[in-house]
Amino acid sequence: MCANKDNAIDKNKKYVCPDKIRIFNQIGIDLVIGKREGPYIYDFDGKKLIDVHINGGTYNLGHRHPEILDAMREALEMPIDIGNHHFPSPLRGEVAEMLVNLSPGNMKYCVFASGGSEAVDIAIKSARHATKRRKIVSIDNGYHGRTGLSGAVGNTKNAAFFLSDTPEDSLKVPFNDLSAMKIALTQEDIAAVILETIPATLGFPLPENGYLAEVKSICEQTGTLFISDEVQTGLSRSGNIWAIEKFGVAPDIIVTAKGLSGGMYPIAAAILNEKAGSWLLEDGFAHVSTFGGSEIGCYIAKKVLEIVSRPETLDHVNRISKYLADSLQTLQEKHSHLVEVRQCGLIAGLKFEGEIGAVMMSKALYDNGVWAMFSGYDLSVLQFKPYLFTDKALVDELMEKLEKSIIQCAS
């Protein structure tokens, strides 16, 4: 690892993503993270942040959680390795049967990928294959990924620009707008609708009363597929093991990636119900993934599973969130900069004043003590997503910290 900051950053910027560099450079960002633990990340040169953006999810347990951390150990020390896709594991298969247990409806089967992007890929190609049907319906600036199908049904502007936009086969319709996705369902040849729980990249939008069960109960009518996207949102952030269950909607697949993965080893999959899953039956070379479902990193996933699905952690979530509800309600009544508060659990955005009021408060929190991410779809509105262990202790650091940006930015 470089030991040097301005190296890195050099490095970075000739051969890895030279404008992402230059962008955050335009804002005054130049983290470069060095060490890290629980909710903190500490820049090289050695300012402590407390972590907001937790990278979509995948430091829902923290950063080097202990248990994760052992885990890990464990797992080096064993006779295992990444293992080979074609032959049955027994470490795949209890992670397989955990995550079926775990979610909503009749789920069956359990397709493993190597990140959220592929697993979504996964979905999409099951969903086509059990209807026979081709178009893929999701919102508008939406995101599920940057591969081919899950790029295609995110952000049309991303997709365009490698040539990957399909408008024969994908479909977007606006987020909580009922009307609009009756219509695009009316011709009965959609094979799936795609949607995150709670859009992320949008800005955590929060879905409408009856919205998702409403969509849900078309795609019943029409013969297609609910596909729901909780990469971002599922593994306990919203109080429920998955943020769907909070809205009474058992989808004919989940994704989860990002958290699986306790933020040590990449692991993701798709959770199919037997309709979905039916080509498993048929031909089993069909879709296969050398980093799939890892021996190493199903041990991980395994310890993430038992955390997250633990009671008291889920009693833990729900209280905090309640705490952290009350905290934000306060700050908004003391400050009109902070136009709206859009919370789910664990899950939150918050919206500012401006069309770029997201990016200025990144900035500022930033130079305060806290790392919180702008929403890429959506400059207004900021990620703020503490960890499944965050306390009151944080959240009132949080606070002052962030009134304290807020002041600087109104002003």
Ligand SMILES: Cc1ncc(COP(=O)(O)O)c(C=O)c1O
Second form
Amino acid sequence: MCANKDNAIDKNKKYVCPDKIRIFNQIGIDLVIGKREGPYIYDFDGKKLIDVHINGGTYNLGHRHPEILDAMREALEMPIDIGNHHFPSPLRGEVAEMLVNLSPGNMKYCVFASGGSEAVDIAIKSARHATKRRKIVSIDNGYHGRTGLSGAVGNTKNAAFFLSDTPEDSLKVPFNDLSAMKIALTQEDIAAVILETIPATLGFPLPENGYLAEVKSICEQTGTLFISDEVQTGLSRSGNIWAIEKFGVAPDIIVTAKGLSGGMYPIAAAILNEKAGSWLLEDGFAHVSTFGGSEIGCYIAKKVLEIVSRPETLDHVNRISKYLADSLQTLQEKHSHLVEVRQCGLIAGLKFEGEIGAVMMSKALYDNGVWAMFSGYDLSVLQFKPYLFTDKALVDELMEKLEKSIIQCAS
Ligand SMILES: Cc1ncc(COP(=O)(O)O)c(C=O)c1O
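Structure of the form predicted together with the named molecule, given the form predicted on its own:
Time for the whole complex; same chain goes first.
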């Protein structure tokens, strides 16, 4: 670790990402995360924050969950390492089997990656190979990662910044606009639609009744594959293992990442049905990834899947989500500055008055001991994502801090 906070900021400003540090500085946030435990992170200067950003779901189980730490220690004591992706591995096989069995529809295979963007790339390549079509439909201002293919199906401005936009291959439609989706999906050469069940970076707008099921039904008619990006919404955050299950849709491909790591060792995966995984029978070397499905990562992922699929975990998420919903409703009734609450399980977007209402709330909450981040593509919506084991006392504390911050921002 760097000797002190200023030193860490200077080194990162100099060698890592000067512009990001400048932006956070402008907002008045100079967080350098030191100690972390459960729902809490601590700034290097000792300031304690409740983490409801949880790095997009990476800390779904909280920071340094004891069972994950034990699994990590066990893995390090075993005679294993990253492994070699060319050969069968007992751990990789076991995690793939768990992911397939925990998924809706007739999933058959699991292709491992080291992060979410890479797993989205795998999903897109798999759909293109399976359909022999090239174009991908996604939503305006979606976010699916920042590698070439994943970036191109997200926000156009970001892809164009690196000259990696592919307008000829990517069709963008507004979220929840079924007519626009129908028009896009009935064009020629559409391999897949990729959708987050509840698009995080857009501020967690909830899918309208029947929207996702209707998109899937059009896909079935047109021979287009449905890729469900569950990187943020999966692994029991919604009260189901995958949020897409809540909407009665069995996708052709599910992408999972972030939380699968237990916040301790990077691992991600694309889960494929028979059609999407056809290339695995034809050319096993068509996609390979040295770190994808590392054995240490698999050992952790196995424990993560075991924890998130326990009936008591899902029961708890459903119970505490209801308590959170009631608490947020009470708050909204008292404060018109909180314009809208969008919630599904422990996934929530809080819309505030003003175009940059959520940026102001991020800063106020930061000062009041909560780390919650504004949505990148809608600065009026705050992402509010408590970890799975949030209890009533933590919800109460969060509401108190939210209310204090709302009063400060509204005035
Ligand atoms: C919905 C979604 N998909 C994909 C990704 C990409 O994941 P990664 O950052 O691990 O590449 C992210 C990351 O934030 C995401 O939120």
